[in-house]
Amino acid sequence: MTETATAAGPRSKSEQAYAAVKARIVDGTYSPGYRLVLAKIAEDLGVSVVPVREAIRRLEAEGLVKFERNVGATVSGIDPTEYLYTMQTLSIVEGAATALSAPLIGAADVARARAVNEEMRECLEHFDPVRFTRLNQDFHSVLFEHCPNPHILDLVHRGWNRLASLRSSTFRFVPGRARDSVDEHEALLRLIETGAAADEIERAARLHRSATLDAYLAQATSTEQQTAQQ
């Protein structure tokens, strides 16, 4: 009894601890490069560094942190391959998914995917890219779980963990792309309400996956060039 108590509790500690972490790097608390000092995070956590070290091994497995030589455990980058993959398929997966559910999306589905867009709008005015992104997945969350095909809906949210493990506030980056999803939510909605065909559905929602995505590369190569040419 007392040897099962003691190895529940490292173990509890440890998820903990690994909970608290990732939540910091995927909302950009720890952003790439962030030097995790592993006594001062067991410090503010009230833990020892035992439980810490192993959260940071599993987060390393994961590719969330990585060790470098004379530096120690440090907040990966983001793989720009692993995120355009990641984004490509995921503009077809849910493009396909938001249109098979279409037809069993309510009025007070509609209700619901309006009202967080509107949350998502009024964001705008104090830009909180972390909120907005938390916003967007619950906005398509509405248009998609409905997906009656479970196979597809799999592979959704398959894609939505990927970013997530990728700490992709994608807005953070392009924070102008934010007031074009928004609209482009609107006339998705619209196209849902009028019983618009499923082809058209699925392209509206492909399409406004993609935006976001040539959005963030064009910023990406911008970003490049200026280092660049410094």
Second form
There are 2 protein chains.
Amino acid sequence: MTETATAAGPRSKSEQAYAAVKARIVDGTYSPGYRLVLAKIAEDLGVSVVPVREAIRRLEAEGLVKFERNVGATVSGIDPTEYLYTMQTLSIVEGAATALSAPLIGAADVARARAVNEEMRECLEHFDPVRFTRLNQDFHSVLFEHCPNPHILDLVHRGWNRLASLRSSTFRFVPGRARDSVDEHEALLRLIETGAAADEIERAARLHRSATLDAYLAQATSTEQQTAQQ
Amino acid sequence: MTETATAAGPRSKSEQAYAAVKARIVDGTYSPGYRLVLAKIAEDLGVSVVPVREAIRRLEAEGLVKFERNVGATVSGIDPTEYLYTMQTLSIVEGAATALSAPLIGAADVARARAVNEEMRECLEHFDPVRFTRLNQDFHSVLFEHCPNPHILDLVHRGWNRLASLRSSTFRFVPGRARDSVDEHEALLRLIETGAAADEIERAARLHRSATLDAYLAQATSTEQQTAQQ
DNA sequence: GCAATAGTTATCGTATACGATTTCGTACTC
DNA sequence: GAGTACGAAATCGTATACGATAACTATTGC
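Would you mind generating the form predicted in complex with the DNA now that we have the form predicted alone?
What follows is the entire complex, opening with the chain shown before.
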């Protein structure tokens, strides 16, 4: 359902393989570090290795897998540095996407986003981080789905996919951060409703993500362990 | 001779093919609309079609070629809409890259960039748009090459590659724009030298590219012809 | 003369096969 | 017992082959 404009035609086997493996990475079936053996995946999917190889290379281009010559592919890891890069990039492209979308966001969209945000608030009460995370994506989707520039939208999706692939690993919910996040969402909606300048919306959206990154970094620093040094 | 062996290990044939075809697209040997026949390229490069196919798909992911199932690949076209998307995206990621690089740019770098910019000014006198364009890339390379976030840097490079592939087509030099561009370069250097805030540098860099886009759009509107409708 | 259709050709998509490279386990030496 | 050398297994990388699909061409009917 996150596919970008599927033209509904008969998909080639390489596309099937791409979609299948991508889905497994994003939903956590293949978690970071998982070894992707071409022959095995090919057998699972009932195709030969050639289209699988092509699919893997596409996923590599998106940063979801790491490919080493004559060695093989693994699901991209949880290196904190990579996390920082991804979040920083996402803050930029997502900020832009949100700002570009803003003029196209209608009252109905805002209402929908607000409803999602209130659900998120409830998740805070019952401590349901899994649901919270999913709702968070829904919320932001409303904000940037109207982005008129498909290139930027694609970059946003890529960033989210990378984050999704890390979700089930050490990069978790930073407790104190969630409540602030919900409040920032509400503030963002207000800006959009009142037709604030694009600059301002972009800045707010970008800071929203930067704050999440900072919260993570603060936590990581306090923990002060190099969990993944490889 | 086109290959610039970058001190890496033995490249796979798919990588050779990727680099070779990419180079031909970027340097204009294969101009937009050019039909990329797998078998033909394979023969030219002395490899089989499988690695060529993989290379083409990678180039597709970068937006340099367009691939249609059971039909074939062509070098991505010059659709004005795509141009707009690319420039807009580039203005965002390049602005960010420049801002992130700024604190890392030393006096020597600024001097180098300034020298390049003065050369560009000379090109205006002798009307040498080809050289101007190349120098322009050199100038901006100095600004963002220190970008500490490789993801963002990669996005910038992709954008430049796409523009390069269009260079030899109808998207040309907009005469009145070039002089302003050189002045904006100088202003950018001043901001960097004086250690201006990242926000300010980002804004300036972004506007610099937006202005180029606007100049093109103004020209395109006045021309008002759909030159390439195919 | 033009449109529709059938046959031909060109090109892609993928399966299979095999050589190349790496990795892992085992035996041997010091 | 530790380290090294060798060999076997696993896996990747690419060539080749062939079926599938779309583009092209010639022929037929009107």
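Note that the structure is predicted; figures quoted are calculated from it, not measured. Numbering follows the first chain given and starts at 1. Rigid core: the largest C-alpha set superposing within 1.5 Å between the two forms.
Novice: Take the rigid core as the frame of reference and indicate whether the C-alpha of His208 shifts by 2 Å or more between these two forms.
Specialist: Result for His208: no, shift under 2 Å.
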